[in-house]
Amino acid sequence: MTIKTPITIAYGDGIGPEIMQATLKILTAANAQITPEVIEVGEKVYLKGYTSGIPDEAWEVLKRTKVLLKGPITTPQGGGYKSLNVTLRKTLSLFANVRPCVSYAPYVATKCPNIDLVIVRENEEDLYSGIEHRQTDEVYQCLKIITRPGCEQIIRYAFEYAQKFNRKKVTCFTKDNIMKMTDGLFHQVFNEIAKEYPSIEHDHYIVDIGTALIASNPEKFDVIVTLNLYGDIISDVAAQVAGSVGLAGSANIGNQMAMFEAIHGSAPDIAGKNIANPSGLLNAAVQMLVHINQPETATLVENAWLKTLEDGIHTADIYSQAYSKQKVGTQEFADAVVARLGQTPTHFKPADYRPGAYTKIECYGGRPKTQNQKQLIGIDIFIDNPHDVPADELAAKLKSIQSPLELIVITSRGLKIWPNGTIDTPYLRHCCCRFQTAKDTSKLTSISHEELIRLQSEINKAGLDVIKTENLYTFDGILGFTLAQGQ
């Protein structure tokens, strides 16, 4: 007897209730072992009350399964709503976003005829950590968050994916001529992973040129490697350049917990026509059968779907008068489909999940290593200044308060205005002030979190609003922060 493996199925809004009965469909005519179990996530539930976008009873179903097929979803304007999808891969720790990007060139219009890439995306850190808070009047900050452990995990989960379905190269993204520290730290962490995958070529691109170079010579391009936010660009970029957004499919991956959905959004403009192409959601589902160790439900459905495209039987969206042969609607491309299980393509590179061969990636950060020395050594104080206080004023009344810590530099927007300022105008209104137990780098000694305390009661006293502070360390003797753009 056959066990069959239980998947949530959530429908999703717009288009996605279309796209999900038309893969649906085809998952069923090829006999795939699977128990769907429906749950609601998206409008509908944040119009309810849960600002979440998923009810608390959705939650046991998807701890039990451990396997999510997710149409797209809306999230509603404003009311404090949270993105859904971070939601879920923040809570379900899926740790690698794995996007593959394919042309399906002369049937699918592309000027980049030969891509096939794949992109892992750090899933869970950076700025879709989404803390943000509103500072002054006017200023606003979202934070950073770049872990060690999360490098480890999402890199390494890159060579490893690679090693295991034969990709050659594995290149890292980052912005880390700006961002030395943070994106510094992803750098670094690929070096030290690289020289454990000898056989596997290994190279880094500054995400801006990087991304260029997608659009222009995506076939340089294996696997790609980076952190959140750039992974959302970029991914949307690769699929844009090979033919159409709506033909990419994703895998959102832990190491207990998977998820898969399209790239795409809900569409809400062009829902219950039935035109909206499934092929997105269907290639999840293709990433879904491979991880539950269906490789050959997952070879049948490929094939039969590439056959589709090679037939001619194409969806507005990708329709052409030079490659098409009939314009059909959602479900007429489902059927399309289901008539082809069992045939292979001629013109495209047949699929081939062998059985076995591609199993369950675990990837866990945090390897072993000794602590820092890690010693306090000053603070930065963020200070409101509505009314334009000049920096020497200001620097003036700081400098009066007496403190063991030393006054070193005022900035606005990580530029230095005080000493020395060489800008004529500067933004006044958000300034940090940076004390130190020396202004000699070599010389800082440690203060206890008291006397940090205490200063920050003494310009609170001195008539001045303390809105954010951040304290400063050296570890094992490194600074721990960077420095003052002019400092």
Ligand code: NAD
The other form holds:
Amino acid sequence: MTIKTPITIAYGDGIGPEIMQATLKILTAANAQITPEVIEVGEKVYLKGYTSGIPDEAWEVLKRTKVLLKGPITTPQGGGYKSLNVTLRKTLSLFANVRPCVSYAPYVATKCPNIDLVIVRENEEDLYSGIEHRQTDEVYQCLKIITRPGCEQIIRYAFEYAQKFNRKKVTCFTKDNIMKMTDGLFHQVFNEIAKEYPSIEHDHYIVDIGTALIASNPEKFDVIVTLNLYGDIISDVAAQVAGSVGLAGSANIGNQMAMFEAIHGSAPDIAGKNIANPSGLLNAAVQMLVHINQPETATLVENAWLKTLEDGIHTADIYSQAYSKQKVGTQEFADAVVARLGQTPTHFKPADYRPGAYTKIECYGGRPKTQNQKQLIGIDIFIDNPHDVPADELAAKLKSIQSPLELIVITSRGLKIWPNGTIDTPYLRHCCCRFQTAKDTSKLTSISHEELIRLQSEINKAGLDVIKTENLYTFDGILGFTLAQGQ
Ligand code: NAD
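So the form predicted alone is up there; where is the form predicted together with this ligand?
Now the complete complex, all chains and molecules, led by this one.
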């Protein structure tokens, strides 16, 4: 007797219940060996007072089953409600967002008929850490956090995925021409890990030209690995170009848990009308079947779905005079897929998930092999300067403070405004004052934390508002900070 895999089901909001019902109908008919356990998440739960959209008792079910198939969620406007997806990704350590993006021409309209790429997006770091501050009346900041273990984990996952799914190339997208340290680390780790997979090609694009190429020549990409924000944006660009926004599924993968969902939202405008396309959730369910090692069922379902598309049985969103034969509702579409279980497509390449080949990929971020020699050599002190005290005056005030540290440069929004500021009317209300133990970076020596604290205290006593500090370190003698524009 086959042991059934317990999975958690969340119907979600809007069109969620009807597309989930259609999807489960197909999975049941395909004899998927699953035992669904239902949890309630989303709008109703938010309105009961759970600001994260998930009740306490649901976590226990999730942690037991380790797999979630989730319908789309409506996040109520305002009121401090937190995105359920972000909560799930973070709490369950779902570090990889995996979005296959395929065009189904000519049955689904697209300008690029040959797209077959997979975006592997880092899911836990970057600007999505949610660390934001308002520092002055006018200035807000959001911290971009990138860690070496985080880079190693997602990049290794992308290469492992490419290897298991017989993909030929992994492409990395970063903006390391500008963010030399954070994106630079991602690119560097990509180059390091790529060497461990010599049979897989690898290349790198700056994210702006890379995104333009997704929009114009997406067929040149195979697997793309990138940071959280870029991945978020390029996933939607790729899905839009492929014409598959309503058809694509996505997986959020962790080493212990995984969540599968459609990429579209809850579509409240068409909810309850039996016209929504269930294909996005169904494709997510196919990814889930592969993940729980039921590849034969995944193959059966995907092929029946492809055959349904080819046969011109279409929901309203993809209906066309030229290629559709019958316009059907959500449940009738599911019935058409069920009727084709066991058939294979003739126009599209049939799915073929081989038994044993696709068991779940576990990836852990490595640790630095050696401990770097870390030396504290200075501090950046950010000052709120609401009365636009000119940079020369500010510098004179700071230089009058007794300290073993030397004022090296004052910058505003990364641009040098002292000494020898190059623009006539610099922005003065947010000044970063850099103090180092020596101006010449080859002569830097160590300084104590006490000395840095004393300096801040003296600056405050001089009537200046210290809003933030960043310690300046060298690592094995290499600067752990960027130089200001013009420094
Ligand atoms: P949406 O994806 O729900 O809808 C955009 C458009 O696409 C609408 O015209 C809709 O009718 C159509 N559409 C979407 N899915 C469809 C389907 N399966 N079949 C046919 N047509 C479909 O995006 P939105 O309107 O911006 O967001 C609505 C709600 O969904 C918001 O509350 C948003 O926060 C939420 N949302 C949730 C998720 C998620 O749970 N993962 C993702 C995105 C948006």
